[in-house]
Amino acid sequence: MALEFRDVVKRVGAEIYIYPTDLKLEPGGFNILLGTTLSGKTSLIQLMAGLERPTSGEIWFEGRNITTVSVQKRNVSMVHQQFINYPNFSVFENIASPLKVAGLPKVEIRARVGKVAELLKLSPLLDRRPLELSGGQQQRTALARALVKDSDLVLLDEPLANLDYKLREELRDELPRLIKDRGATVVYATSEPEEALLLGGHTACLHEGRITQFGETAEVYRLPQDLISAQVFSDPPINTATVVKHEGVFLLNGTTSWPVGADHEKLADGEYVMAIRPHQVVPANAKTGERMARIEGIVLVSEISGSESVVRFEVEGTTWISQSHGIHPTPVGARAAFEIDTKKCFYFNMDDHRLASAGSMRGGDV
């Protein structure tokens, strides 16, 4: 049941929401569509329902030209953040909804409805109305009124943003096991990195409109093919420098330098912009390590939330990131030392921002 897009452009006026795209989304896990607010997965997400069609290129699923088929006449389930349900309905009534209007029979529909109700801990909650749950069970109702319809597309557009921390954990863990075994083509749109971590499966990088890279989840956060894409995959911001290569060392800011090492010793001496994710920049030891580089700054903000460490500092004009384990206390203001773990570095080319090398332990290893 793949989904596939084939050079799909979509426009409105004069704005081009989705430039051409390329795209095979198969089922059996997962498929993540990542990026920002205005990235384009709500759009991608609103062609893939059929509820907006492609200014050009076409959109095949199951070996059929789906482009102008309706959203009626495709068998396909939607979950949005903001989670819609009949105020006037039970929560049996709005889960059973899609089973009525297709016609089936009151004994399948009650056997169909209680099975999902009970994977999402619903089964108390039948008789009550949705005003009279939490938001979280409320996303519950929603989730299951998808899942009981056994759609062989099924498209959860950012569902967990609205609620509380505890809730998106919870739902979080149950997803990947509610879809095992369904057969079904699941895309799951999110703006969190974390979020795409956690359920694995494929990811897709989206930046204005554009795909910039797809592939199976853990990969596409180990080895980002361009600075984009190692950017959507990185929360907090990754941090980005210009470094000269030249003669066996990368230098930064005229001051830091550390040896280039086997991973990178092809690389063409000259500049490139290096880059490198915040829990691998961390505060400095008193002796730093073979594989540490120190680099020193100006605290902006420190932050600690439970037992992590989040340090914002400036390094000749630029703002740097450090996430860590453990309590580091670091007052704004002060003049504060951080290590870099080289061995997880990136490197891309200056001008077209492609990855030029990263290193032998994959500069994003988790």
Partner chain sequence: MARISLRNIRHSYVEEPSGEEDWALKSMSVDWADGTACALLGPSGCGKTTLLNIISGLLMPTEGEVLFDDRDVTSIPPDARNIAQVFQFPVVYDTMSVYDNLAFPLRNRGVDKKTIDRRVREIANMLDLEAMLFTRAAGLTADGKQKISLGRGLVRADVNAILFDEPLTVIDPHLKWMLRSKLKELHQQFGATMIYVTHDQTEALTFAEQVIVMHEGAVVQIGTPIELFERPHHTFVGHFIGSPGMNLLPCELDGEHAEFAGHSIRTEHPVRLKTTPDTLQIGVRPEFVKFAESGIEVDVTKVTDIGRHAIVETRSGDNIIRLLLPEGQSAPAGRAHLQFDPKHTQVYADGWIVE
The other form holds:
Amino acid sequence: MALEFRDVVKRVGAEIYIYPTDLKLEPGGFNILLGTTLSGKTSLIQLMAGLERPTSGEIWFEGRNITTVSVQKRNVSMVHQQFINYPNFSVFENIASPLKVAGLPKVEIRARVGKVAELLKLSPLLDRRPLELSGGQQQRTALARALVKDSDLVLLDEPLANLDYKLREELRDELPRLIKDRGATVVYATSEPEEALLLGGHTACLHEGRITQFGETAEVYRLPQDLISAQVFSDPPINTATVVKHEGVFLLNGTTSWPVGADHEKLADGEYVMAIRPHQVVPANAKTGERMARIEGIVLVSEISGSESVVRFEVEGTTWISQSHGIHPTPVGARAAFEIDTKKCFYFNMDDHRLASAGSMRGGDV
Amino acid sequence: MARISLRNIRHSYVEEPSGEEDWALKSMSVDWADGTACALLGPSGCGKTTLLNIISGLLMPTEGEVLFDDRDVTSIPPDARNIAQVFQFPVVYDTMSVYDNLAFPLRNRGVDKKTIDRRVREIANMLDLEAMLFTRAAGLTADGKQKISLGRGLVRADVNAILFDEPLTVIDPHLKWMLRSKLKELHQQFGATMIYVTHDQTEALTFAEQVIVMHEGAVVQIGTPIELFERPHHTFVGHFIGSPGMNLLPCELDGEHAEFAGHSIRTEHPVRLKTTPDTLQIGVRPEFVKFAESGIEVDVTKVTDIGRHAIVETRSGDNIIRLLLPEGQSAPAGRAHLQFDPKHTQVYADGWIVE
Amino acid sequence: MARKTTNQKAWFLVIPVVLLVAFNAIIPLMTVVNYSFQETFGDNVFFWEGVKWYEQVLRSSRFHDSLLRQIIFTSIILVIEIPLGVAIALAMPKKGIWVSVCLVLMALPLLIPWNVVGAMWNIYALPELGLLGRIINGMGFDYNFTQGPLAAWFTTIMMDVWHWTSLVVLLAYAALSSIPDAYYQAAKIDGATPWAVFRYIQLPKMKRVLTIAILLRFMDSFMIYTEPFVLTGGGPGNTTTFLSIDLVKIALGQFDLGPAAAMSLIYFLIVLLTSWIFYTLMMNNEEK
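Complement to the form predicted alone: the form predicted together with the partner chain:
Now the full complex is given, and it begins with the chain already shown.
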């Protein structure tokens, strides 16, 4: 049951919320919309739900044009960031409400609510009212209500954003199990790159109303097609710098250089935007591997988080971030050396910021 | 700036507390040296916000004393305590400009115009708010507003402490990072005592020199981020800090050695118990578990690639053991063996670490 | 595939509303417009008079007087009711059982039919029988609202304040209770005085609601009819004859349909224009 956007545009007044978008989402696994606030995640979800109509373009579902089909007729369920439950209903009645609307026999309602409550660990709480529950339990109730009916389309709009850290971890772990074996197309909006990676499936990177890249989550992460996608899919933010390719080496800041790898041999000489994720920039003097390039900078901030150290340092006016395993306290204000794993660098064209492709000309499609 | 001490603080929202569960905050005493960056970390409902409000004076504790530099301030109202507080949701005075917002606390205290102007510009400069000093505060984004809230605290030269109540809740992840760094920077520059309430371990560990982990109204452990990570005193700390949390496995005792799934497990210290506990567990973080040629036999059940490493879930009988695999290494399929790093493997009796 | 599909069927759904509005508003309004340009002596015979009635109304001192009375009355009402309503809302408890008690008390005057309010105050303020009348006279004032113009105005204003201040209170209270605690806490920490809290937190948060309250009170009081009609009948003399009372006198008392129709339309335009100017000003201010 695939959901398809064909040249969909959403404008509100003079403002463009969604630029022309083509997108095909398949059932099985999560379809993740990854982007910051106002990147268009919620607009897309509302278009999918039928709560909003596209300004132009069509939305197809299972080979049927549903652009003008109302939300009531779409068989959608949705979970919002805020915990939305009927305050005067018990947890049982809340979960059962979509089934009651559908006019299912009581026995079946009881059975299905029981089953989904079991999965979401709500069984002991079925008689309580939502306000007597913790935030995590309230959101579980909302999730249960969304999952109890056999929706064709399940839309989750940052469902874990308002929950405690540990609860989020727990539910993230459970969610993939809950949607498994359902025929439904599941869409999940989030602003956290790590959440996208944890849930897997497919990811669409969103930036200012445009989908910059769509594909398998791990693939989008490992091979961003343009600079924006790389930035959207990196937390802490990805490091970027201008490098010059010249006679088989990349040159950074006129001081650091490294040999061009086989993948990039055929790139034309000239300037590129280089991007490297923070965890591939590590403090020097760790065991130096092959093709590591050394840079030095002044430490601005040094943070230790669990088993990882994060250092922000400045090189020639640009802030760099290093994230490394282990605990390396670095004094602030001191000069420190770091190593870039140049095998992991991405290179983007200066003009359009697309991935500089190996082989043919700039921006070529090989 | 001041040293802050809490003496036998206890608080209940109930008129006449009877049972242990009536106390939102169980008895505690804590000292913060002048200039500490401290985090209060715990799940919602653990009492951390109650504690913060007691320090700021928005709440009178049922019992105990709050001292600023040996001065008893327990019954002194917030404005007389010279503290600043940044709330979960940004509080700005909508009708005022950014400048007037920053000047507000000084004007209320009758500071002269010249000093106000100097301070406001200084603080705006530090918080990168200069460009928007004369725009209306209502038009700013969430992170801009949160900076104003912070600025209203920093602008006062005599502030004893700056308190933060989950200040990054409404901030986008990529901006959280920036604001957190800014806070660190400000702390290093000002040396102000900062107390930061959060449920997010990353925020707590990156921000603070000292973290107080709270659970159900009680302090479970006070320590540096490294201590909390490497030697959690309680299984709750092990579980709550770290993502994923510590692996906790039921074990038996064979002399002074812990035994799990028929294997003798080497731990940091030999296990010497004074009494017989109800539960005995081995605790080891996923960071300190490795695949090996021999060791505990497990089935690999799930591998989640999160970029810089993969989280591998394995099963030994009914127990799940998670481990982290560095980027580039692949997990064996099916059967495998695990080894724990003895230096980072602890034993917990009834939840508490066996020293 | 760029063909745009529009569904025109939706327009049919609007038809009932259009018909309803036509019967309720447009047809009566057009009848009035019709009358205002013509002279009739009954039997459905009409003569075209152009803008004669408008000129007559706009030049008549009788209209000027009642318009002036109306403006003074409405201004006094607004000056008293808005601040008083805000003050009461601020003084009301924030939580506990007293909240509902206060809210019910506040809602009571709003539930009483308007003519009953007029009758109540009529009896209440009677110089010999009424409690209010006797108290005021007992204090040494010569108070008789059926005789003295000042007393009549005083009583009419008191009645309106009693009847309608609670509307302002309820609206303001709703706005106040939506302010998160953190704002008050932050203000405490910033050392703000109660006045500063009011000026910079409470007033800005109440602004939208107060705009609506002022608008409602303006329109209502500008069109006031029933209560003063029952209380004073527009007297003594014409001293409390407000626009709508005057209008009814002309239309039904004297059966001058032409001037009455012209006056109705002028009246209507004044209310519409003032409301529009007021609303635009407030909303523009908001955006700045």
